[in-house]
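Next up: a single chain in structure tokens, the form predicted on its own.
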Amino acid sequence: MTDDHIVKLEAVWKVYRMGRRRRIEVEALRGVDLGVARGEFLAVTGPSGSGKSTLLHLMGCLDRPTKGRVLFEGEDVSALRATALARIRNRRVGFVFQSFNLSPTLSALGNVELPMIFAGVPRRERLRRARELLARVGLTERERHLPAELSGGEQQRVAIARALANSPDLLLADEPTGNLDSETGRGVLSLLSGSNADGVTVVVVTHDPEVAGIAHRVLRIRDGRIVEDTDA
């Protein structure tokens, strides 16, 4: 049975063995309950080493958590098989990372394909939706670009169509705007916050205090632990 989050973070716990015979521990998130609901948008702030894109990771099934639970849409993805895991990530999760994290082969048009192909998605449904989503990045005329002949923008722009391929209901972003200039990272911002109006759930990683402003509530993690939840 489902409540009104669409993930939510039971007790959970995250520890990483590091070292000579992984002796070394290193604590990255402590005992974290949270909750999303559908719809919002949510900054997490904090330190770099404080645990926030271990925080997105473990809610994109990119990861398990040591201890506790971690909930999808009410079913408890903690335990599940990699294969399934997998499923989650592709079809209900969209990512964008700082580094943009692009297929260097594929052209813009390529690389939003590239989801859809895994998804099963066919060849005339593919194009039509990745040329759809780069129309609204406003990437049109770039969609037979290589991710080397576009500007940092450009590549992000192509990364969040790309995040969205598969009409994803949760979206998670690390640092999006990181790489990138005020005004390019503006743009981007809009992009997340149109995305979030049309109804996706949007989770954005960041230190970027324009992130935060329109975010609908800000989490701010150290050493592992939530210290601060504000609505905005």
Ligand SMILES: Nc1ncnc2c1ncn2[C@@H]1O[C@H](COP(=O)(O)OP(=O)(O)OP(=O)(O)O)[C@@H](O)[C@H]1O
Given for the second form:
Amino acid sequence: MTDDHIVKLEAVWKVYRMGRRRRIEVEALRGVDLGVARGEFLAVTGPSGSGKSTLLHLMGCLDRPTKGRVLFEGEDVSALRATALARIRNRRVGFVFQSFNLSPTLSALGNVELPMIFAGVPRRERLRRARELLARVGLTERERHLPAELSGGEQQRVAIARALANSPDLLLADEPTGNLDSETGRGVLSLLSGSNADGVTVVVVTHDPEVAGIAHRVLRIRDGRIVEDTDA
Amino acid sequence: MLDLFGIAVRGLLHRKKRSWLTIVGILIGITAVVALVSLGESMQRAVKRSFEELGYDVVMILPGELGGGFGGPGSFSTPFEIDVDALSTVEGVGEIGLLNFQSVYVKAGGKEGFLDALGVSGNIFSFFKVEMVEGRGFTEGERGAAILGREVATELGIGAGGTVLIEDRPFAVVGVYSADSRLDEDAIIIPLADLQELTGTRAVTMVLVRVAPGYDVSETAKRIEDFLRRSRGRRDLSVQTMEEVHEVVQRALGILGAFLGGIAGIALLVGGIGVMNTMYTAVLERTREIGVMKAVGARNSQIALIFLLESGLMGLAGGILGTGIGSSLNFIAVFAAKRALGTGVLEYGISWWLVLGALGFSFLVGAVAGLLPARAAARLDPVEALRYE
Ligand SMILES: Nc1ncnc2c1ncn2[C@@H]1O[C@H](COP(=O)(O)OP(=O)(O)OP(=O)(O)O)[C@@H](O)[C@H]1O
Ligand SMILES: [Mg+2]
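Previous: the form predicted on its own; requested now: the form predicted in complex with the named molecule:
Up next: the whole complex, starting with the chain shown before.
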């Protein structure tokens, strides 16, 4: 690879079609050019509906652009089949969501195991790794608990452990502290910056100035366009 | 695969009540299928046993065509006369046993009424065994003797050594028999000659011919048929080898079993639709979770497999329980039939192919019912699924 971008967007448009006969078009992203450098800690801010989540989904190979190119480690995402995208999401990317999104039927341990199950990691190795990650987020005592039996902060820590399960290169977090009080949010943030210190590229969508404060680079988007790109 | 299985099991346990209700739907279907098919098997088994007792070297002569006559004394049709001496000259014909079945008026122990009487030639017990609970069978050429069904003996309060009046003629009771596949316990057996005398006819309702050793059974049957047609000038009697009869009966029972099983299959179909409904609901409810699984890297095939396993497992659980209940019902039916109708009508047993078939089939029904929901789950767009509330 010639440049050191883990993910790169070139003139990316994302248009959602909705309504009856899918006639209504929503332009969620309108010509975004962006390179995310390896090892970077990037914060994305902007008003509601400006396209932040859409941007994150495209970076994480959860979706394909309507126009333009998304290059994940130099590879054009539009040219890849669904299975190949699933593989990238599984091995290279970790997602953390605002609403935690844990599997309600699985224990904390099971949730952390989940990406490794899909990757086909043998059980013994999986358990070892999952316990190690739960220890790292300070939830060793809670491994048997179901999500419903955990506090919001605990759930989000499980979600971070899950996102790190297959040692991703890129960690994408969509308002990870949005549903948490500031104290708990700070704990979650330090986990993210800890991962970044370990070499994981982190992109965080946030409204929280505190989060933006610890980022290397802050992106402001509005109406599907990048309106500000500042290095800290 | 094994781990996806674990996820599927968790999913089922998480919505216990609904899973169970769905399983009950399958259970009812499989119970019906297993109970009815194994009942058919029990009949076949009992029939096979009685044919084996009779022996395959026996040829039956019956009035009319086969199918209208076999199954028990009560179902014999028109009596007919036959020249036994002439029949015995046909090549290959060995021992000849004769049966006649009539209703007679019996008095004994202060009671009286009509009873079914079976007139038999003295050698009949060499063709089929009658289970004696008391006394003995007839000796060759014996007259004026009677063997009572156990129910009759109890009802009249008479055992071996007693006397009964049949059509006002005294008969010495020499034995009491218990029910089996051919005979109910509420009948009375007397020598054929006596019955013919009482009823004033020379008729019989069935002739059994044992093929002499060294002769081919079906060829001998053919010769008997030719002889009957020539000597009687018409084809009013049919000649059947045990093998033929057995085949016809087995086929009839097989068709009956398949028919009943088919009807039960409809219940299973309804159960399958229940599974499909539950799975569609599950996919809808878990849309967001499916989105998350996709976000953490589940392939579409893995998502589909999870849901297929869930529905297949519900099917299998219903299958295991249904097979258990169904074969228990069969067991109860056999037990009840023995009490009510006598031994030999049904014989308990359940074949391994029915068990394996029922289990495999129930899993299949579940999995097939889950096919479309699983496909729907696999095809969900991850972004849309994540936005789903
Ligand atoms: N799957 C979709 N179908 C239709 N429209 C969509 C879809 N996803 C997003 N949109 C629309 O695209 C625009 C951008 O949405 P997006 O979720 O990226 O915004 P956001 O910046 O994350 O907002 P928020 O801060 O509220 O989460 C919005 O107008 C939204 O309604
Ligand atoms: Mg958003």
